[in-house]
Amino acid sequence: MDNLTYISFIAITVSLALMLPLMEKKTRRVTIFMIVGIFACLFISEVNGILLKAFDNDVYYVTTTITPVTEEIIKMLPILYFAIVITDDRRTLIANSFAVGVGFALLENVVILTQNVENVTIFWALVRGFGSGLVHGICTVMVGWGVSYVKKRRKLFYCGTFALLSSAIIYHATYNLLVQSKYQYVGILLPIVTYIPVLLLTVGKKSKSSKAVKQ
């Protein structure tokens, strides 16, 4: 059978791409960034596969020390490019950042499913959906949100961007470490607990902006 990763990638991206001409501008942009996230996952899956072989297929070591670095770097690049070249508007960056993370998690979950189809359960799907989806989304939002600040402060831009990337890597590595330890349930709750204040803060700012416009 052909490579299931590429089959999944084609099936998902073609479906999403076909919707693009029918969407409004803002929705289209978010969907494009979701596709970018899927591309990023496809690329980094090949890189991580090479690294896994280089470290004698030590999954625990690679997923807790290496993949958080490679994945967060590749996810950060499109967000950083968009902020520098197009716009550093905070709302736009947050939406695009989360779309990249969700797109990345979407293909990652499909790839893991195809590799472990006999062992997956509904519980596994819930954990991967809430866990992986939110972790990748939160990490990219962390970078996108932060870049919207440091982009306007030249002295802070380089060190600030590095600090944001480092924070995303540490968060990601912590999650991977917890879900593979006896504290698995703490790892599952970590992204959910982190997501709630981010959601409330984002929704709160949107409500204030809407009221200001009406007035």
Second form
Amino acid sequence: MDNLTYISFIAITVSLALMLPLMEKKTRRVTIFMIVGIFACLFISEVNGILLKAFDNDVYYVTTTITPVTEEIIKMLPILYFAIVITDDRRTLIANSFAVGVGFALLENVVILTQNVENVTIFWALVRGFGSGLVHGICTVMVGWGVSYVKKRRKLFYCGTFALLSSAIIYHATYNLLVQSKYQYVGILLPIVTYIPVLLLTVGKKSKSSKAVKQ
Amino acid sequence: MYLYLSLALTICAGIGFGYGLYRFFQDESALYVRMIIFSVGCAMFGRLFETLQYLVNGELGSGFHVGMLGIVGSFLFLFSANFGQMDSVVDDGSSAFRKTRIISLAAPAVIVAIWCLIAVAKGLNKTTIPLGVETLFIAQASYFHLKHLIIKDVEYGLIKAIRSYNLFALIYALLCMLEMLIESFNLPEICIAVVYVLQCVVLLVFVPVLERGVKKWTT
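I've shown you the form predicted on its own. Could you give me the structure of the form predicted in complex with its partner chain?
What follows is the whole complex; the chain from before opens it.
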């Protein structure tokens, strides 16, 4: 049997790519970034494989210390490229960042599913859906927010983005640590607890700005 | 003991971060202030990771761990706020401030000297090298904290208002280095407890002190 990671990658991205010409500009951009996120996951799966070997197949150490660093850096690169070359508009970057994160989580979930197909349950699906999907999305959004300063304030961009990247890495590592421990329920709650206030804040801001436009 | 001390630090940083979010994120507030609050938040995340490591594994382990990035990120936010936002306002780069700039180098010199002490005693290994990286970030932030503590004030008392905040930030930098020193030399547990308690106090009062200073900007 061929490598299941590549099979999943092709199956998902081809269908998404074929839909691109039919989409409107905004939706197309977000979908492209989702595909980029899926590709980032494919790329990092190879890198992580090499790292795992380098650390004597110590899965626990690698997933709580090394992969959060590599994954967050790889997810940041397309956002950084987009901000430098195309636009550093914060709203656009945040939407794209979330798409990269979700795309990444999508392939990651599929890969883990194919590796543990006999053990997965509906509960597992809920954990992965609410947990890893949100974690990857939130972490990439954190970095994307910092990247939005790339052209406006260089001094802030260099230090601020690295600081936000550090925060995203810790957040990601904390989630990985919790879900592999006996406190995995707390691990699942962590991204949800973070997501709700961000969601409320965003919805509140949107309704405020739409009210201001109406007036 | 480390678990409880680390937990106490997480809670104190969490309270400071929560208070900062409540006070400054409802309306549009200065990016400078927001970055300092993010700094406390980053410290909280780092300590949370360390606490969970103690809880799950019983130890942090030697060498690099992700919790270190909490300190790195925290001081990067502080550095970014000062270097990217405040410094260009208070220092126009003229020779009038040369003396202040030179004196301010004392803070990073002390910070780096503490790490050198560890490196000389323990040698360069997988524990001291990550600590050295951490030290670099603490040192660069401490330069601006000392500078903004001693620099001649610009108009409207902009820097004078936040001098106590800069003093606390400088103390925090020193406490982080002391923590490193005590852990490296396996000094008595009471020493580490004192440093942790002092860090708790600093993280708790950080945002209220900043708030008091920032209020003076508008009054």
